[in-house]
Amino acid sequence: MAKIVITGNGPLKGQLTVHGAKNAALPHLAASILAQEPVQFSNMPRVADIETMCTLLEAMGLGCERSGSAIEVLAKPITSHVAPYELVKMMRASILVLGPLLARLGKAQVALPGGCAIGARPVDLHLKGLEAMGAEISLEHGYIDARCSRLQGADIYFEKVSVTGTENLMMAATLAEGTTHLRNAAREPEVVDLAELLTKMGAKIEGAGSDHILIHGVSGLSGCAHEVIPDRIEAGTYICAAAMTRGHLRVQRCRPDHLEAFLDTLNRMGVPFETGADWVEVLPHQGLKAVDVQTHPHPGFPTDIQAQLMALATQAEGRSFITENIFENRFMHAVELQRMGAKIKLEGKHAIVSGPTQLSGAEVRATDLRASACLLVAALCAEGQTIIEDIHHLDRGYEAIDQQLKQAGAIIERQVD
């Protein structure tokens, strides 16, 4: 097993880039499934899930073609309309699949997702959503099996808004009869991101951005090429640990306005920015202020950088209250930060943390995705040195992050036992 260890000692300096955004090209490569041509990709991050990603459709007899960050999908006959546990265990949005294959092909055997172990993410959104355009679907064997002829408009209400519900029964909506209403529908950038692939695809979608959606179907998508979006993670990640260092960073090739709620708060908590069309510049700051935040769907909070955030609560003068309104159980990370000598005071969906705390280089368990990135920003600034096991997770959403770090100045390697 890989580890990560990390010896605080400064400020970051310089400037790193943002790859492409694995939430907006994992649902990318799933709706290929639905062209009859190649579609072509660039911007792709080279991380875990996105090959996890690749080899489910090369299971099912697609083929996927790599050259650095660019990604093809052939347009080969698809042979299988499963989607094999040992597969999506390892990946929950491998659920990506199910609304293409069935829209494409009629019918679709997807084995219940696994992935980070955050709470529970339940399916039943995107199968009511399905049932509700006249798709078949049973549970047998830990498998989701959904059958239809044809797909039919339907109108559809999210009782919460889910992302990946959102992107799924929008993509399978593009090859129903008929016209899809969803309401209540996830407003991300990657969701719009992924209404301009269909669009390129020959889909007909409206209000992509809005919470109603209005998707026209028709008889066949073709091929296209498409460059992913900026990873607003990955550059929320960076920012969160220049600001932890005092450091003076540049982030480029990111987009500040998918980082609004983010940068608010960070404005805030006293931290100096600047930003261009394509950048954030983050400016050592004089100390930071306590906060309050409560993460919600866009344009809310991201829960996607709150265990980021978390870390840099430790660093403000009093109480910052973190609320986590979307996952129950994404919070596993404040005891490795505590581990560390963050006071941090756990009360349900709720988390005070109470700073400025001088942390502590440890060894820590990385329990989840965010909660890996969690734990390098806070090891940036600890005393002595930190080390960060289980960093698989890390590998799942981010490229190479411990040398982009490294090129910002920190000092920190990659070990394997």
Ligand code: UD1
Contents of the next structure:
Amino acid sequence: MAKIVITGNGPLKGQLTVHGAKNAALPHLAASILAQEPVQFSNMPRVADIETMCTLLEAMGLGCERSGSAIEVLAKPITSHVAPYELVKMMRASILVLGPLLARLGKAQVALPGGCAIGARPVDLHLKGLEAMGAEISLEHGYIDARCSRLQGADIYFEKVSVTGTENLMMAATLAEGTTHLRNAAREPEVVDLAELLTKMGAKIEGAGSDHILIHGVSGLSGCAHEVIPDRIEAGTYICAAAMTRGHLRVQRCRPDHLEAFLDTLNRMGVPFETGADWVEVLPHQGLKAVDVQTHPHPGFPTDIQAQLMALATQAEGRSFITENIFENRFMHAVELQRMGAKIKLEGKHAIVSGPTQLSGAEVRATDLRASACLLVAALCAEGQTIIEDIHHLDRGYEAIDQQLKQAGAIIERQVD
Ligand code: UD1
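Other form of same protein, the form predicted together with the ligand, not the form predicted alone:
All chains and molecules follow, beginning with the one already shown.
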């Protein structure tokens, strides 16, 4: 089992470059199922989840040719409509192949993702939407079995904002007959990037980035070339790491306009920074102030940076109130932070963090992707050595994060037993 060993030391310095967004790249790869021609992607992050999605596409007969951060999905005949449990259990986002398979082949069998460390995470809204478009769906032996002739345009309202739900239905609707309305749709930058990709492939989509997306179905989609947007969560993680160490760090090739709620929170905490079109430069701070922050769908504060922000809040003067509104069990990192000396009180969906606290290095266990990132950020300013176990979670979504932080001056080492 691999682990990461970090010795807390001085400020991070220099510059780091952000990779392509995992949460954009995953639906993009799934969207290539819809195309009758090859689709070429650049700026794909080299992380385990992308490898899992490529394996899934290959299991369906499609070819994925990788070259550095480029992936070309070859338009071979689709020979299987099944997403097997061994892949879905590794990555819940495998559900993203459901809409495209159904739209392209009229049939799909996708293992039902179970709950995960951060919550129950049902997919009922994906299924209801596809049923409204005419699919017949049954659950058998742990698999979603979906069938249709041609999907029909429909008017669909999401009771809850769902990112992959919006993406799945948007992809399915591109090949449906007639117009589909997605209401209370997710507005995340990854949804907008997917709409841009699909539009290049020949889809007719209006309103992406708003809560009402219209998709006018077409009869087929072609190939194209597309560059994946930068990962706003990776950028946010580096920014937290810089502020945690009173560092001076320039985070390059990111999109500050995708990070508005997060940057506003940092501003309220007293972190000085400057921004340009594609960079954020964090300047050394003179002490942090406690903050109230609530997670919400975009453009609200992202749940995927809540854990890293909690690490930072341990260094702020006063009591910070952090409310997690998206997932019901997303404070697993708080318990590990407490083992490092953090003063955190959990009350339902609220965490009250009192600071500042000198954290002390400890052996800690990462329970999910962003919890791992939180512990890494905390370890950078802890006294002594921190050993983070179960770092396969980290490798699912961060490309060479240990190398990146080392380049900025962190004392960090990956060990394999
Ligand atoms: C995506 C992101 C994940 C992020 C999350 C919220 C990807 C691959 N993953 O996950 O990193 O943390 O958005 O920003 O993009 N829900 C239902 N029924 C459904 C679907 C969702 O009740 O059918 C609930 C979920 O349990 C959760 C909320 O809606 O409470 C939002 O979940 P959703 O936006 O769907 O998360 P994902 O798309 O799985």
